[in-house]
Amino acid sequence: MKKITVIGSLNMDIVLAVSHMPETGETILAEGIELIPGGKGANQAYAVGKLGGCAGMIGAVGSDSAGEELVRSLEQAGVDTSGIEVLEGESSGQAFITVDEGGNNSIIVAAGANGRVTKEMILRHEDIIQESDVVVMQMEIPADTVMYVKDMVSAAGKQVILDPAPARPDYEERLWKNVDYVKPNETELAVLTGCTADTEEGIKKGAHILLDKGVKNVIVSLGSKGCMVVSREKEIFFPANKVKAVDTTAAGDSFTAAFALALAEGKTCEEAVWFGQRVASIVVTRKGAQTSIPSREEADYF
């Protein structure tokens, strides 16, 4: 089985579900907290475990308990953690995460041990990186970091799968030479491009901004709507399943995990894109990150 490496974040989420998201200056009192294991590199690597795929995951966690727990979640769903790296005197990555009763959420990350994610620490764990077929990366460890495993991965001529999670319209040029798939969401192609995403015309504006800087294909998830996949020879729009959402936290990772498993197991992209689509059907219907994601034969079933 072909193996899948996602490095970034892992965070504690702090969820707190509120009847509606508070305007600026606005108290609201929160109807129910969670603490729940999640960052979007761990959700991706659980996810790929939890369906069934050979998963191994490197970052970085503090000496805490909430490292602890985020590290053992990982080992329950079968990802191989040996490159999850320990920081002393570090606190590991939390995400407060609002949910509102139609299911939306806004998240705010502090990043912890995310933000040493360093160079150094990715030579320590080259050989995971070389042993791997598919490599999958996010944007809230450093971006120097991302970008120099990207060269690093694209040269030996393994995919490279980034979401491009948290958007930021400074990141350099070089971030996008040679990735294969980027899957941004409506608010975050437009943070990256500058085009509106509210239309079909805006979305494939934005993605071939990002082909014509490197990128090779682009898929940007609509939430409830579907997506949209973009490259030179094709532009192919996917409708969603339909579901009742309770809580969106998770399904773009998962969306992603899928996505990446799929092409592992010798999937073309748009049979990729139908199974990550399936997967975060169900996501979306349950709470939380890790525990809403599905195992296989869940998967299959739906």
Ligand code: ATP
The other form holds:
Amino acid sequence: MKKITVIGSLNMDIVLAVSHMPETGETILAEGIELIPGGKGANQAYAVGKLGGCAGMIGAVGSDSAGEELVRSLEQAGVDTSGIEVLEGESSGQAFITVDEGGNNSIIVAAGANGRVTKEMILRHEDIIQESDVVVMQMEIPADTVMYVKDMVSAAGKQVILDPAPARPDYEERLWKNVDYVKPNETELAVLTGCTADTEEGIKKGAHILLDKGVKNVIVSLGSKGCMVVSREKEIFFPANKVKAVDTTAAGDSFTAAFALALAEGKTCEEAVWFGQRVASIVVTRKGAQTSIPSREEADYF
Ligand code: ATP
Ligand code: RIB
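For comparison with the form predicted alone, produce the structure of the form predicted together with this ligand.
Up next: the whole complex, starting with the chain shown before.
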């Protein structure tokens, strides 16, 4: 079985259920609060493991109870956690998530230990990277580290999948060179390229800006609308499955993980997108990040 390594963040999600998102200056009462294991990197590694893939993760947690729980959660999904370091005196990453009645969320992340995932840490776990076939990354660890790993992995002829979240307009141009697949959502595409994703033309224009910078394939995820794959050879729109969303947290993470797993299993890009959408559409019908991710049996049955 091919091995997928995720290099990225682990966060304890502090999830507040609210009737609506507060306006600037407004105070509202939460209807509930829960602590749920999350973090874009950890969610992706968890999803690969839960879906039956061979997953490993490189990242960092603090020396606190949240860190212990984050690692335990990944282990329960069968993820190899030997590349996760516990940093003494540091706090684990935390994400403050508000989810409204429509299932929409807004997220603020306090990086904690994730901000200390350095090139030196990567070198300590280089064997894990060299043994993998596909590497998946996001932008909740330092951008320099992501670029360093990306160059190492693409030079070794392995596939690189990048979820450019959170997006910033000032990422260096070299971030994009030789990335096999990049998966921005609509907001991220706009931040990264200046192109709004509210028309098909805008999506294609934005995607081509990323292709011109050296990305090989762009997958723009469009929430309940689905997603669009754009490369030099093709432009294909994939409609989403129709479901009742209760919480969209980790929709993108589970899509990316399932897509990576399907590619590693030898599926085509199109087949992998359908599998990603199938898994993500289950995730949005459930609450939380890792708590919402289905098993392979559930995904195949859907
Ligand atoms: P997040 O940041 O919330 O993890 P994202 O913004 O990166 O997610 P989205 O574009 O919201 O990613 O969603 C990824 C995929 O999940 C979509 O392409 C779609 O297949 C599926 N999806 C998301 N929301 C819905 C929904 N309301 N109904 C059905 N499918 C959905
Ligand atoms: O994509 C969802 C994730 O983003 C959450 O689990 C949160 O931790 C943030 O990293």
